[in-house]
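Just the one chain here, the form predicted on its own, laid out as structure tokens.
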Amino acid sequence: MAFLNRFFSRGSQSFVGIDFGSYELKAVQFTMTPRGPQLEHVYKIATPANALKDGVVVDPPLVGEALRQLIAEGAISARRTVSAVAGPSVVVRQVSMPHMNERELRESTKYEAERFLPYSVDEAQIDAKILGTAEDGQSMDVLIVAAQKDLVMSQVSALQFAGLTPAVIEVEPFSMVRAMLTPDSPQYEQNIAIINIGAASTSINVTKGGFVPFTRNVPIGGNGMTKAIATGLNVSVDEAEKMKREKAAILSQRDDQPVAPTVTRIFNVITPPLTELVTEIHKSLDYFRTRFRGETIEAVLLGGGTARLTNLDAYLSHELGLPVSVANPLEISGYNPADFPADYLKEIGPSLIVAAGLGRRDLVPEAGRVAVTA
């Protein structure tokens, strides 16, 4: 298995995008039509408890059985999969290197990556892509991507236990870009922050022109708010999760409508983890601006199940001073309204930003591909 083997590959076989979320396993399958990609199947089920840790599938047979259920209940027809790795062991770094060809780059990448990988290069799968000539005109900008081998192989094992064929495993930020931005999108050549608030962690990424020069993962997500509700309101975790989804909202002093006492109590207890998350987002975006001087962030796209938290987009927009919109990656493709009502797609769309991008991988044009290939 090697990184980027199919960076530019395209095929005619059907693929299903599989997102290994810590809270849910999700599958999205598209079909190609003369009008472009059309949504064919979408389904998600709960991830078995304690089966994933920091993105690693720690119990592949158990997750494999859950994947079998996901495929069967979702009527997924494809058996070749595209999935993604994420978490603290996944590194995406833009660096400057002397001019060289692709073969020389492959030989040099290992030594360059050694400088910033948090683990041994012998434990990593690494590859790189030449982006172009650097601003100084004397060197070239290179995108280096690395993931720990155990992380990659744990997904391969789970997929194979499910009777599926892992065709491509890529890095998660690129799937989110593909889900939301195509070369003909007005925002494609702008710096857009894509923030995916998962259950266990939040991925903060900045993309421009199809590439992701900056990505950071912080261990704060929707679970933190759920635990705060459970503790603060003295309810079970399951009840707290239900309350978060059905009653939680971000309140503002500008609101002039009466608010139910329970909603106020929920807001009060989730404020600390929410404030911590916003602080980390601020730090990340400030670091991007410092590292890439002269570059400005134009807007934020918000994904993940927590993105549906009432008023979160408006709250983040106020805190960050940027326009923030909730991602709906399923709506930008074609779909049959009789099978997929618009309200349904809007409700589930944010949580499927990764799976949708994975499902679209072989169907849309893009500047580049970064992947581990099985």
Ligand SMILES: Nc1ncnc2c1ncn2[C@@H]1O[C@H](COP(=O)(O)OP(=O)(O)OP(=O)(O)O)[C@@H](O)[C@H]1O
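Rigid core here is just the name for the largest C-alpha set that superposes within 1.5 Å across the two forms. Only a predicted model underlies this, so the values are computations on that prediction, with no experimental measurement involved. Residue numbers count along the first chain shown, from 1. What changes on going to the form predicted together with the ligand:
Shown in the overlay between the two forms, fitted on the rigid core, is a CA shift at Q138 of 2 Å or greater.
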Contents of the next structure:
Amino acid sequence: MAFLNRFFSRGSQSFVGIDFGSYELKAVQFTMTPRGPQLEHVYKIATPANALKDGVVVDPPLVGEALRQLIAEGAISARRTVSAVAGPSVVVRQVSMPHMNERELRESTKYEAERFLPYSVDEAQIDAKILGTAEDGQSMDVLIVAAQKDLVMSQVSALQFAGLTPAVIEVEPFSMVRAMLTPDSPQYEQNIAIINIGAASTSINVTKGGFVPFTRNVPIGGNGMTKAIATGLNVSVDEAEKMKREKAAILSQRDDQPVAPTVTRIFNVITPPLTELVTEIHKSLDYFRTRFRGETIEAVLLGGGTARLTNLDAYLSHELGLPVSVANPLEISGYNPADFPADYLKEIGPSLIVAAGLGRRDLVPEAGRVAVTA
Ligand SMILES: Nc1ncnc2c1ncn2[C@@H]1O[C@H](COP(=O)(O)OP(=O)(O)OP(=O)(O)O)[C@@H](O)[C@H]1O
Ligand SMILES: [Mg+2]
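Return the form predicted together with the ligand of this protein as a structure block, the form predicted on its own having already been given.
Whole complex next, starting from this chain.
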């Protein structure tokens, strides 16, 4: 339960960001240059089937073996890792507490966390950071992050099986913010929704000024659409996955172009899971607006592999009444076009929204830096 800033003497050591996705394991490594972080290595491989459940690595040796392959094939040179936990057990809360020093805070945090954690504090890995004096001038604002110990330890175990050294395990929302927004970004001081639509789950976050006042994880993602195609069109899951990538599109009544019958059939079968997802996004953003009265959400950044579903951005923009853009976190950081063609980065970028932020952790300044590792 310690702040891990001390690990980070800027640029003197290399870290690799590892995202434990249930669909793909991803690695991103940057190098520090006088112009800022520059992309050095990026790679991803399929996650072994059923090896991850709700973010927990249920088979650490198997995932460790896959991580070893990820590092070798991706020519990753760093051995120290930054990874993140996500899912229903991960809690991020800003609370008001009386003034105290960091040591006293660590003790008090336990009692504070007891009030809102959906599991016992003994099972929790908790960390806290003082953000500053609260508006009343008396107390201080404190950011508390917590995750279930089992979840954290399962990642540590898989990384160690792969011969890697887990330097930091943080919580996913912060990685995404770091991947997409820096203090000099025009959107940094606005409320921006960052939505990561993966395979098994979707994470919905609202960020402003480097902080994440709202985060929520729902167990809906690309898997549901693949299953709907497999069942609806009576094809295997592998075939459904291929069809989704090649032919799936969200059709609009305003569009009067002729559409192939398969495209229409796919659209019809993915509509129910898609609608369910949009309902959850709506609910989350409405909750944010109610909870933080007077705050308006200005735009949506869409990450995760499912962000590449054709027309999803336009559809969500129409549904939410907000500008929506597909995230390309790799383009934001510098890269050498001779090493990485722009088209390739655009294609893989959205799914690397977490890994890219993890890889940048020691290279960019930020406000709310907290980790949950021991
Ligand atoms: N071109 C595409 N069109 C539609 N869906 C796509 C496309 N490319 C990838 N996907 C989907 O994106 C999902 C994988 O996204 P991602 O890599 O972000 O997931 P993950 O991080 O491994 O999973 P999770 O975060 O849910 O554990 C899969 O469901 C895959 O089918
Ligand atoms: Mg993911």
